[in-house]
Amino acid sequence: MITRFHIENFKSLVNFTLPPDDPDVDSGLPPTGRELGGFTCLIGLNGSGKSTLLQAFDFIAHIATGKVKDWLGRRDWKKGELVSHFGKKTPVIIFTIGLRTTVGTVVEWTARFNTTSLKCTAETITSAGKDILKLEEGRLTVAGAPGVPEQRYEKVPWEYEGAVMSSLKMVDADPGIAEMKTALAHLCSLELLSPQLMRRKARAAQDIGAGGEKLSPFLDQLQSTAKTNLYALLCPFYPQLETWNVRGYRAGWKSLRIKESYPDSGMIETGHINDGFLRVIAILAQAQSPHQFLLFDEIENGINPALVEKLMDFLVGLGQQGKQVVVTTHSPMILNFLDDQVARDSVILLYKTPAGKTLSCRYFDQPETSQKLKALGPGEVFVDTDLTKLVERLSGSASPAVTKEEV
């Protein structure tokens, strides 16, 4: 589980930290016992910066593997587009990410990655106080696992692309250096899904894509306690889905098919499945991926509002069930669909100062929303705070509490 996350010179996250202190603590540590949960909504302005937290996960997670060059390929973004344009303009981006391992202790990885040779030029991975990973000044010492000798090296005798535990040979590496690989390995942004993407045929995958290109062959590799798990979940959403298959194409192109329970209903061909059927699949089929930190934006998009309540109850399960989510929303919807105290722990505004730099704060712990949502659902709350007035005494250029009623 990724406890904290922290980032500097990241676009608009110039110093940004999530979750995000508790009130009046200024010390730039995480709060006690206030850990990133098993579900976290991101709700703010547009252009707030909500998008851009996803990004930097995703890009974090593709620095551990060693795949910076893809990941900006695939996004059609220049090195030079990644750094903050505040202040002095540097290309070195500073981050520092904890992950809570399955023993129970804390490891966490910091390390300045330039932007210029996209690999990592400083990295210290610390367990239990000890560093298991330090990388300073061209010098690297690595911890052994059991039984293996701590490695040293004067200077990295090897190539690397992004963190230079992207080239380690883990089974040699101390275990807290293969779990922070692995996790963030398993880390899976789905903040470009788009149903033309899904649409395509396409070749064997392990995951469905960015964009969810590879969704069909995905699909198709699952094993059969996996569809019928999937089949049971897609049916509280679409009750008249008889059936779903994968049908397969010369040179191993992979197709998706739906068939549903209507009178003399066909195969329903992937071109003309609906958007809405295409993100549903998308989204629950992650509860049968290895996947354990799954990233969402605007998850309300193309999903009928009679489905969300159901959708948000998968989400939250699967925060529950070990894996963690990360959604962004515009809806009060959304929100109406959270226990009170699911609402307090895991919603969090973001929002820009009058500089442009991104700041957050939980949004349930500000005068505005605390005392309404004794009263009211969430969502209401969301409704009746003006959000703007809010971002404007937040970012001190506004007086404090405003309701819709008295603008």
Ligand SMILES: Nc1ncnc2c1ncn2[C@@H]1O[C@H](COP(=O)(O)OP(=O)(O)O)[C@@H](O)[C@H]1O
Given for the second form:
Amino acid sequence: MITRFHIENFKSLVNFTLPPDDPDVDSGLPPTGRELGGFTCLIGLNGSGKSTLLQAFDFIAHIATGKVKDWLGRRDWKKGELVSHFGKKTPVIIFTIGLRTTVGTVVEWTARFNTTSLKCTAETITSAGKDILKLEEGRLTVAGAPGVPEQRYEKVPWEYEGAVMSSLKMVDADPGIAEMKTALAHLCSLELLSPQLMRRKARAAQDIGAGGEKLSPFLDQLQSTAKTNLYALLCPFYPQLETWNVRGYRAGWKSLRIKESYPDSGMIETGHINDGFLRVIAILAQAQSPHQFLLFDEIENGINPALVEKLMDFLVGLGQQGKQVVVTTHSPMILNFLDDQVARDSVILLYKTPAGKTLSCRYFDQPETSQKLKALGPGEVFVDTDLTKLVERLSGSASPAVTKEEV
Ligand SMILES: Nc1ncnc2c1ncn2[C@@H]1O[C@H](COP(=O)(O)OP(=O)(O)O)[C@@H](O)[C@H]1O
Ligand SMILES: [Mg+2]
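Form predicted alone already given; the form predicted together with this ligand follows:
To see the whole picture, the full complex is given below, headed by that same chain.
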């Protein structure tokens, strides 16, 4: 489980931490111990930084796996565009990511990434507070696996892109390093999910691709029980679905097809499947994917409101099954399907300061919302609260806060 994320100088994330480090509203105590949960819902006005935050997670994952150039290429971005327009404009992005491992230890990776060389120039990985990897002024120290001595180098002896761990031989190193890399390799950002790309024929794939371009081969390689489970998950969304399968073409090309249960209905080729179905099958298929940390931008896009509750149940459920899910939304309906406590813990408001920097806070811990939540559902509170005014107050560009008594 990813517990914490801090990043500096990435686009509008000048000095940003998730989860927010605001005090708990009821006790007034500092938020020590409040870790990122299984489900997180990001809300905020247009341009507040929701997509940027998903991009930041994806960016860190590609640093860990040494694929930053590919990542930039896929997005058609230049490396100079990564740093913030605000602040010192240095080509350095600093970040920390915390992970609770399978045995309960906290592993933290802190790095300075240089956007010119596309490499980390300083890195520390700690496990339970002890350094297990350190890159400092060119020197590298890596703690050994049990029974293996520590490795020390005056200069990193291998070529690497992104993080040194991307090319590190894991068998000889402390297992905490591999846990961090694996967790980040299992991060999957579906923020570019596009029905147009999902309709493409594609060849062999272990995952559906950032835009969903490998949906068909991904579905095809699932085990038969996983395929049956996916069909069962799909039925409540599309009761008219009779079957789905993947058709193979010459040279390994694959394409999804479905059949509906209308009389005389034929196979519907991928080019004619509706957008909502493609998005839903792509999302539901994640239950069968190796990804542990899933990011979905504007989750409600293209999906009929009548199906949103089912989708939310599914995503919150994934969070309870040990995966972690982060979604962004503009829809108050999404919030209505959350329990009050889940809403309090998981709904994070992103907003910008007058200088354009993205900050975050727990939406239902604000004086404008926390009292209302006692009487109204989370979505009703969202509809009843003027987001622009709330953001003006938080960003310091408006009159002082409404007190609890006034609400
Ligand atoms: N390099 C940068 N430095 C500072 N701000 C940036 C940079 N690049 C983009 N932005 C700003 O960050 C905003 C955040 O956009 P985005 O994350 O897409 O918002 P949302 O998804 O919440 O609608 C953009 O609208 C833009 O104003
Ligand atoms: Mg966005």
